[in-house]
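Read the single chain below, which is given as C-alpha cells and is the form predicted on its own.
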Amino acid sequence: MAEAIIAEHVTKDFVLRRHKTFKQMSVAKMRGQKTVDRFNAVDDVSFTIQQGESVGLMGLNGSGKSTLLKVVSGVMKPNKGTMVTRGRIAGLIATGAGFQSQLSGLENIYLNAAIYGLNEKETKKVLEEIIDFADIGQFIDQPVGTYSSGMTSRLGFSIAVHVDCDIFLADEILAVGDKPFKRKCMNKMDEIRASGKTMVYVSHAAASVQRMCDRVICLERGRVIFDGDVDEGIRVLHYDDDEDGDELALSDAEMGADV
C-alpha cells in the first residue's frame, strides 16, 4: 500500500511580539530586553499515513492540531522538516475559510472548486449536488457575508465533501450546525471512508473518532506522544473519564459528532 501522507521532523514556529508599537520595541532594545518570543507549534513531529487509512488527530486545545492540519493541506509551510502528500486534497479545516464575503454563495462554490483544483466543467457537474447537500434555500443567491455560521459552515462542508480527492481533512467541522446537518454530514464521511480515500479527522469527540478513525495520533504542545489503537489514544488524553458523565458520552454516541 502506498504512502499517502509522510511527515518527517515537521516542525512549525511562531513570533510572539511583546511590544506593540516601533516605539516600544526601542526602548526594549535599548535596555537589552527581549522583543519576540517564538514558539513552536508543531515540534519535530514525524508519522506516516496509508494510502485509505482513517486517522484521527486528538489533543487539548493548544496542542497544534489545527496548525498540523495546515501543515498537511499545503496552507502553512514548515519551518523545518518535511511534508509530502500524495493526490488531490480536499476537506474544511475553518469554517469560511476561501470565502469572499461580497460575493454570493453561487459565486463562492466556483471560486472555492477553483481553489480545490476543480474547473467550470467539473464544478458544474456537481454544482446541484453541492447546494442540495447545503440546504440553505434562496440564500445561495445572497452575500455570504449575510450568511449566519451555521449556514457557512454547511456550505463550506457541502462543497468540501462534493470534490473528488485523494485526501481528505476535516478540523472540528461539525462544532457548528443543527442536530439533522451534523447526522447527515457524518453520513457523508462515512461514504468518504468506504470509498477509500484518505482521511485525517480532528475532534474532541472520543465517540465520532472512535466511529470514523482506525489509528489516532495525539499531540501535546505540538509533540506527538502517541501514535496507534484509538481507544488507547482516548484514554491517554482522558477523554474516557470527562466529569460530565454518560449524559455527554451517550449525546456524543448518538451524533457520532461534537454537540
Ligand SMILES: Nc1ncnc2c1ncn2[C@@H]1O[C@H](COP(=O)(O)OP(=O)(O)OP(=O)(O)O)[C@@H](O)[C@H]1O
Given for the second form:
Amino acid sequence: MAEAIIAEHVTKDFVLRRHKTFKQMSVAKMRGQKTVDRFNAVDDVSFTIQQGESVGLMGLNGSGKSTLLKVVSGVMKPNKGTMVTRGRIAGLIATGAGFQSQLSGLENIYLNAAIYGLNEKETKKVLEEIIDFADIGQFIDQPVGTYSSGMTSRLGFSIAVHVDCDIFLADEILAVGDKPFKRKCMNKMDEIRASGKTMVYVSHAAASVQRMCDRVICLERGRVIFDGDVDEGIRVLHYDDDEDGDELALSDAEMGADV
Ligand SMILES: Nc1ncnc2c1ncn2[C@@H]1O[C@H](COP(=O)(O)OP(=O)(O)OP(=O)(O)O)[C@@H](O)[C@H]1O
Ligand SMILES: [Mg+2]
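Starting from the form predicted on its own above, please write out the structure of the form predicted together with this ligand.
Following is the full complex, with the preceding chain placed first.
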C-alpha cells in the first residue's frame, strides 16, 4: 500500500503580540524587552497515513487540529518539517472557506470547482448533483454572504464531496448541519471511504469518529499524544466519560455533532 500523507517533524508556530499599542511596543523595545512570543500550534508532529486509511484527528479546543489540517491541505506552510501528500485534496477545512460572499451559490460552485482544478465540462457534469445535495432551494441564486451558517456548510460540503479527490479532509463539518443533512453527510462520507479514498476527519463527536475511522491521532497542545486504535484514543482524551451522569454528559446527538 502506498503512503498518502507523510508528516515529518511538522511544526507551525504563530506570533503572539505582547502589546496592544504602538506606544507600548516602542517602550518595551527601548527597554530591551521582548515584544512578541512565538508559540507552537503544531509541535514536531510526525505520522504516515496510508492510501485508503480513514484517520480521526482529535483533541481539545486549541490543540492544533485545524492548523495541522491546513498544513496537510497546503493552505499553510510548516515553519519546520515537511508535509508530503499524494494526489488531489478536497474537503472542508473551514466553513465558508473559499467562498466569495458577494457571489451567488451557483457562481461559487464554479469558482470552487475551478480552484479544485475542474474544467467547465467537468463542473457541468456534477453541477446538478451539487445543487441537489446542498438542497438549499432558490437560495442557490442568492449571495453566499446572506446564507445561514448551516446553508454555507451545506454548499461547501456538497462541492467538496463531488470533487473527485484522493484525499478528503473534513474539519467539524457536521457541527452546524441539521439532523437530516448530517445523516446525508455521514452516508456520503461512508461512500467516500468505501471508494478507497484517504480521509482525515476532525471531530469532537466520539461516536462519529468511531463510526468513520480506523485510527485516531490525538493532539494535546500541538503534540501527538496518541496514534492508534480509535477506542483507546477516545479513552486517552476522556471523551468516553459521557456515561458519568453529570449534567455535562450530553450525547453526541444532543450536542449536535453526530447523527
Ligand atoms: N492564524 C493564526 N494566528 C495566530 N494563532 C493562531 C492562528 N491559527 C490558529 N492559532 C492558534 O493556534 C492554536 C491551535 O488552533 P487550532 O485552530 O489549530 O485548534 P483546534 O484544535 O482546531 O481547536 P478547535 O477544537 O477549537 O477547533 C490556538 O491556540 C489558536 O489560537
Ligand atoms: Mg479547529
